[in-house]
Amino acid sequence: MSINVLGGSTTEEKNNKTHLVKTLRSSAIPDSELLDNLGLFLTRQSLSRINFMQELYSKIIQTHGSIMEFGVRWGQNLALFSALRGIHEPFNYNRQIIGFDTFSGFTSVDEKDGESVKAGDYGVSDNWKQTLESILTFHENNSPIAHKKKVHLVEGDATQTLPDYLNCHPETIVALAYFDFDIYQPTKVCLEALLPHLTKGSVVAFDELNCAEFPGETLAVKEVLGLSRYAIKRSQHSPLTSYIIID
């Protein structure tokens, strides 16, 4: 399967990266061992987006309200989002987590987009959303109350599918939503679908805001938000990620 994706990473880095992975694959580390030892194997870049998600949960913990992630794509995030709450919160089970997300990448794009993406990239391999929601029910039972759910996985087209998630759950608050669609139409629609939901102190994160490769995101924003009634911050641990808080 083709997975179309855009990256900044010189050949080099890419190779470096590549041989990296080759060592994870074929480590010598002990099943029983692995996970505890994964450390070995993370960049700076990714150790930077962890510690981006734990700075962004430590600004909700009390904040009453679900998190919403748009954009799922593999995963990682909502992975970080369920073993944040077990290590700060492990007892709210209130503390809901719904992704949502196409599994097969962007079912169009706008002229706002630019030139830089089209339709049906950053999809995912087959029957992933199967294997996403096995990792997440480990991260759920690997924390208390595990017989409640708290992660949800909600499949299709969020302009279609938050509207009808929020209809069929009219007492959602959100106190985190992090927007990684990229593109204008969907973080434009979902956007203004979330406002009346979020509550004084709800951050809502991007993951893209002025990145010339994705202006879509940054004029959805501009639109429904504008761009001088909230602070955008960012963290020091990433050039791209930023925030803004509920004021």
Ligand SMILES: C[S@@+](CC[C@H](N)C(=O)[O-])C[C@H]1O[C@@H](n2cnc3c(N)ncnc32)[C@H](O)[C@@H]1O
Given for the second form:
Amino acid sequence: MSINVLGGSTTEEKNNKTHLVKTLRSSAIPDSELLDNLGLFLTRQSLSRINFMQELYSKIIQTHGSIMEFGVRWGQNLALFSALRGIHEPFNYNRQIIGFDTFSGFTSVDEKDGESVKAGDYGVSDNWKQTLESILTFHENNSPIAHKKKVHLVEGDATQTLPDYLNCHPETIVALAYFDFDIYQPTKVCLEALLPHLTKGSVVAFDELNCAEFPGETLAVKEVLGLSRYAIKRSQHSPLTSYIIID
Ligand SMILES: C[S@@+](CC[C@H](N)C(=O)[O-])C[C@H]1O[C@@H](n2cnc3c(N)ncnc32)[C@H](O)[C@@H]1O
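For comparison with the form predicted alone, provide the form predicted in complex with this ligand.
In what comes next, the whole complex appears, and the chain from above leads the way.
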């Protein structure tokens, strides 16, 4: 299986991480204790991202509506949002969490995306969607009101599946949208489709604004929202991620 992603780490950093991964995979920690000790293996960078998701979640607790992620990949953010709901608002079964992805990487890239990426990049392993469904079911079962399914995966090209979803669910209000397609065309199409479903206080977050490796995401935002209409905020702990709050 060949999966292509961009990486910014030095060789030394990669080797150190590989060593930690080997330690995790070969660890003598019993299964019954492994999940409770994952902090051993969290890097500073991973912890920063988790903290950022916590920061975003805390901003929408008073805002009605669903959470959507555009570009799910292995699905960590959906699992985090599900766990964060269990922590912050365990009885808010109205808060749907919906993830959009092809689960086979970029469908195509635009010339506005530059030279760094190509169609098929950022794929996942075969049948990952099924594995992710089972992980997300664990998280739903680990919080109250588990019998109501609140996390949904929508597979396919989101330029088609998001409009289809919104047609089927015209009642949708989106409190938090996390854009992580990395590339121009789906970011632009989905941002446009989403706008009528946002409310005052909705948070729209982006993974790659002002990022030279992925210029397309910023260009899409510039064309749909402009760069000066909303303050583009950042977290002090995370260099790439940013967000706006609809006012
Ligand atoms: C950088 S990854 C997402 C990473 C994930 N959010 C995370 O934090 O681990 C980008 C994802 O966008 C998805 N993607 C790109 N274009 C898409 C499209 N047109 N429709 C659906 N998914 C798409 C890719 O399949 C890939 O999984």
